[in-house]
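Form predicted on its own, single chain, as structure tokens, below.
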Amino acid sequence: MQQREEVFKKLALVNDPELDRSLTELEFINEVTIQDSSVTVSFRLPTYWCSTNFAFIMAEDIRDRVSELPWVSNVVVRLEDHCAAAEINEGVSSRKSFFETFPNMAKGELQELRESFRIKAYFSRQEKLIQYLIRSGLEHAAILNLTIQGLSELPFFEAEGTVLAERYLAIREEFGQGNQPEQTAFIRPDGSELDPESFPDYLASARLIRLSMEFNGHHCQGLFQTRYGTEPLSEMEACKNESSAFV
């Protein structure tokens, strides 16, 4: 049981790159089997023709995250019900790159695509948290002056705000920005500072990115539920990534 829980904790760190939501939350993980030190993970996607490059990224990340467990010696990833499942499963198991797996289709590797969608995720998580702060009564100037410590000491944080802050701080860490108490809480993905004059335009741009990701998320979730007859997420689960109230 402990090993299975450890595997699922690792799988919870694997996101659909287009949606910035974990595969466990989206219920894309279909089955996990453990045989001694070998782990097999099967997963499935909303449609038969979901983007091949995103499917490949998710398969790679499943393999790499589960392989981080010290007792795991082999990880087999099985994408199911997908038009390129055979190629992706063989490519990921053989540790081939995307280009090596699809030499007649791929124009290059996926690192640039990965980085592009992580930047979108940064904007989306940051904008959700900022909208929460605005709804809680903070002015733009006060938000821009917040430090990490100041953010953690805000008196009005409830469960929703805590979840949004944790997700934002996690992606700051991922971008190498650190979360030291004295650091400015809200900066751009490249580490540069925000200024009061351009802040409204910056927020509007970030909001468009967030809305686009949420629209895609709702669309994909509906397709997946229809395809496999799964239940919608609970209100609190949805709150972890959605902020439909912040419009």
The other form holds:
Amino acid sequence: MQQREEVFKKLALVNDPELDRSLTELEFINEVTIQDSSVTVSFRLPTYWCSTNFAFIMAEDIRDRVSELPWVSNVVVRLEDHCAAAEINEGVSSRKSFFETFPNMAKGELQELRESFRIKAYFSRQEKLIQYLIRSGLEHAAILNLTIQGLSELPFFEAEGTVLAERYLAIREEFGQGNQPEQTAFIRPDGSELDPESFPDYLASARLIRLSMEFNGHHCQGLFQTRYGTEPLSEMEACKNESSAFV
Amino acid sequence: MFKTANGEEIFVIDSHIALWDASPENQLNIHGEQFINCFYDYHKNLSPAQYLWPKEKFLKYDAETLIHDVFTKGYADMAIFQPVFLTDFYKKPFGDIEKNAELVKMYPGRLIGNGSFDPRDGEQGLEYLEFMAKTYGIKGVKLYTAEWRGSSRGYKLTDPWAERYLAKCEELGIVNIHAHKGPTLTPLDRDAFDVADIDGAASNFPGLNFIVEHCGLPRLEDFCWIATQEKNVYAGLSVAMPFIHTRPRYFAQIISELLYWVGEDRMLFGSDYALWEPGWLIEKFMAFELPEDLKQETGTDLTLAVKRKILGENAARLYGIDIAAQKSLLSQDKLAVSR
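What would the structure be for the form predicted together with its partner chain, given that what you showed me was the form predicted on its own?
What follows is the entire complex, opening with the chain shown before.
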């Protein structure tokens, strides 16, 4: 039982790159079976046509995250009910690269695609937090002057604000921006500073990215529930509640 | 025609309808079955309960049903067929322009039958495009860049052959290019919903109008940025519309973003029939108002004048329809009389 929980905790670290939400939270994990040191994870997506490249990224991340467990020697990933399931399952399980799996259709690997969606996730998490601060009464200038320490000391952080801040700090960290107390809290994904004049335009663009991502998330979840309409696995429920701490 | 409580008449053009055949007899393979299953999930997920169709009807419905749903129940004065062929999935085309043409003929002035092309058809396809223009007088095409063709999983509007087709369209007076972006796989390592090729095509062909169906969803942000640059890019609201029922707040946000970035003159109503019936969409849309906070945030509003543009005036402009003249032309036809 403990092994299953460990596997699910690893799966909670795997994100749908388009939605910036974990597979356990999205309930995409269908089944986990463990036999000695071998783990099989099956997952499924909202439609038969979900983009093959994103499906491949998820399959690869499932394999890599679960492989991090010291007692695991072999991971089999099974994507189900998908137009490219056979190729993806074979490719990921035999540790082929994306290009090797789809030699005639891909020109390269998925790194650039991953990065462009992490940047969208950065904008999205940042904008949500900034909107929360604006709703709490902070002016633009005050927001731009905040340091990491200042952010953590804000008195009005309720559960919602805390989660938004944690998610934002986590992606800052991922972008190598560090989270030292004296650093400016709100900067661009490339590390450059924001200025008050262009801040409204910056926010309008970030809002559009956040909205698109969120909308996409609701749409995908709605389709997923329509397609499968099943109860989530019990371990997934546990990971859903914890997942914000992992991202 | 939709009439407001004050008796004002709103001329409605449903810019995106289809008469499809996805029956098991017409399915060529598992992909044909999965394609319509996916459509049906869209339908089930976003339709109000009283407008849910049984699966069997959804697979294949007849012309009378379409006419009834779109024109009698559905307030539309006119509607535009946007056919996709999907010949790798279905034996006869999923959307068949010849069947559409029969209906166009039966209901003069009511229906516009667009064509379609696939640049992978090479020279032969160019000839067919010319045939469609001469035989059916098409003014628009629906393009499905995600269509499978043998080992190919789609194409881009900036491919050299696509450019030849677009040039041919311009020459033939086919000015309205309705582009649907699905999960295209060429090249597979790029974003499958990338709308950047619309940008390239729109700036290379300023004489053509590019209506991006589903307003670029799920890449609304990329679409909006392109539409601010290219003035011949339009937002087709099909698929975004039904969120008015299940997620009205998101619908409001999308509409206000589109009004802010793209503008009220470049948004077109489309039901995507038979994915959703236009009747309930139009009723809800006419009753809909943007929440105050969104109006404040984006400085936009969905006034009656804006709704008129979205529901009919913008499409009328693109298709050269004089609404006043068309209204009197249609006022005595068999559909008007039977209402």
